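Just one chain is shown here, as structure tokens, and it is the form predicted in complex with its partner chain.
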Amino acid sequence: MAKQIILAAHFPGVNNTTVWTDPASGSQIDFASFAHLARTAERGLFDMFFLAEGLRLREQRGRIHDLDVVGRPDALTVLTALAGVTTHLGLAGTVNTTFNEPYDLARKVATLDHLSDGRAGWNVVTSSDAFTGENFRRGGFLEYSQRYERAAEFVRAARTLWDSWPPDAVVAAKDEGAFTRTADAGEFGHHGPHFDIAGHFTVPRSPQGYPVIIQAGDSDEGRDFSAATADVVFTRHSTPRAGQAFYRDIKSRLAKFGRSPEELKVLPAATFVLGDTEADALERTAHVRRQQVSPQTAISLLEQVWNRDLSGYDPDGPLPAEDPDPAADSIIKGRTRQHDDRLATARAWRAIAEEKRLSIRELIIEVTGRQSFVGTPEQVADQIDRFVQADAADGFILVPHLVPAGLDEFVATVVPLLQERGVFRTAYTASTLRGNLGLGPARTRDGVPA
């Protein structure tokens, strides 16, 4: 049998991808919004719906960032909510280690669980910087090296507070007076450098055993730590190629961690744009593209890497002579686009814009775009099954471009073309999101199923 294909749907957050300028353009804050594109990934049978958070609104220039869609709600609290409006989708959500502390947020994560029968996902992050941390108790900065090490010690201490009911440890019996089997239920200990903590946790053990662990991450130590905590990692390797290589690189980390591949799911994020032939997918993505880049936003994404004021610029004249300047304080504060080289970016944009002669938004919009499918919807389908089977990842996180309509014509001309081909269910399977991904269930620390 053909591998089998994961599909996620993104409800895109800050950035400035979402087309908010377009008729279509619907509330990016309404419950009714995001009850809509999740109701249509669960038409279209997805495994999950994902929502990233947000810890403080960003600033460029010293001014709060203006031109991206911007105000969201917080992830766990709108996805409690979905669970009430489907019944199969998974409701996954990004949480950052860094400003929660594991008993709170192991009780949140598992109360979606609970209240989802068992669709719960988190995505562990790490947070930033020190200018996030002014909105937090602790504050402050934590060194990168320090911030994996919290995140994994994070992430042991939520599962020893997970384990800490066994999973008949409540039977409720009336007549006998027992409604724990034992007193000790709940009871936990975890010590370690970054938490001390002990006392007795009051969520008993959820549907999942565990919910299902979301990872991202690049780097040497990102990767080890997907390969031995993670159930699912996002990645942003979208060609074939580098899919291909990142893909695996991460499958042969798990063995070392006792793991066989099937037990870790790679999923990039991806983006598309459909059309009644590819003239018109390619017209209409065009069309995306320029409301995706207004003219501010070119000379904002411009500034990002020349890291200098450049509001003086025309964004329909050529690229700024003066050089980046690297030195200087970051001209945007908050997550974005980490551009490690910023004068290497440079010479090769400035290679790009002389080669193709192209404006600063021309260049951007060249540059920056990320339009993963583009086409019919066969040509579509085709190109997510030959990425899969050719174990470039186990599926994709779609990113719509338009809130809350941004699914519909996926699922109603791509969707029917994957199942056509055997690639993708005509029913779920399982009622667990840890099911319906194929993971198998939960193992405790002791290799016990949770």
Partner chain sequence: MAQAPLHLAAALDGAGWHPAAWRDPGARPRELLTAGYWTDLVLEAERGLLDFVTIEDALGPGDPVGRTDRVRGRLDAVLVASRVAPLTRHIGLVPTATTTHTEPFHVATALATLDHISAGRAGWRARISGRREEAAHFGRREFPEPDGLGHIEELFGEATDVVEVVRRLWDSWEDDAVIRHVASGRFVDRDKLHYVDFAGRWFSVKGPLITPRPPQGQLLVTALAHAALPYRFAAGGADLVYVTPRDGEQARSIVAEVREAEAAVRREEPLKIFADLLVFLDASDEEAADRKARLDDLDGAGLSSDAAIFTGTPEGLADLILDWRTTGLDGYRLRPGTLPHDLEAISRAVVPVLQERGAFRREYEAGTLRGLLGLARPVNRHALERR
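Can I have the other form now, the form predicted alone, not the form predicted in complex with its partner chain?
One chain, no partners, no other molecules: that is all that follows.
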């Protein structure tokens, strides 16, 4: 039997995937935009809707990064509102473990799971970024090496809170005047290096027991964290070969944590462009990529590798003669490190530019595209299916370049083709996000169904 494809929709609020300057682009703040994309995803029987977070506007050369201003509202607040206008779609948001507290966040996510009848997901991310920490009066209080240590304890503490209400704790016996079975419902205690908390948790056991846990770390430490903790891993591996290598690696790590390969789903981010013919799709793709990489964006992205002020360079001209300056303070503040070795990246980019005779802007267009499915609906359905059946992924988190209508054409044309192939559902068959993802019930620390 062919593998069933998982599909999620990412609302593109930041980064240059989104083309906010396009005449067809709408607001990335108005609730109507979120509702349109979520309803479209649900009409297409997608598994979940995904929101990123941004805790501080990035700065580059001391100026606010333009794309950050487009839209970064609070993810959990938006998802809670979407719970009221959707019925089956999973609702997942990114929330940082560095600048939050387990008790507060566990309450909010459990509340979302209740209000959505079991559709909540939490993308666990970490940070040691002192620049972002200034917004929380903490600065860089956490060493880089400790970010996953705190994240792992954060998730353990949250699970302790969710476990504090046994599944049968609420009896609501009106005749007897007894709401809970015992007086200790919600009683908890977690004592560790980062968190020392105790008391009563206020939210009874939610429909999924635990929300679906998502993780995106790609370092060796991050992969182990995903294998130990996550239900879904969000990756950036964009080619079948790289996808297969990551898929094999992450699935092989599960055994040492007592888990089976089916307990973790691998979902790369992917963009798509559709056309009436292949030539039409390629022409549209070239137009979209030039919109995504404006002359200013090309220089901005090049500066992030060169770590120098390159504002005097012509984006339609050649690469700078000088090399990057890796020893200087980072030119960009508030963004996850994109390039571990700037000099190596620059050497690779120079080789590509020389071989293909590319200008700065043409090079940035060439090297910054993520996994993209381009072609007619039939071709895109075929590309997605082949990627998944080859175990390079379990599905995709699709990132449209337009808000709010960027998913409309995909749902109208590609989804029916995947259904005809028998690799995508024709109706929701489970009542929870966990069930639709094929994950099975969550289990408590004691190994019993949550």
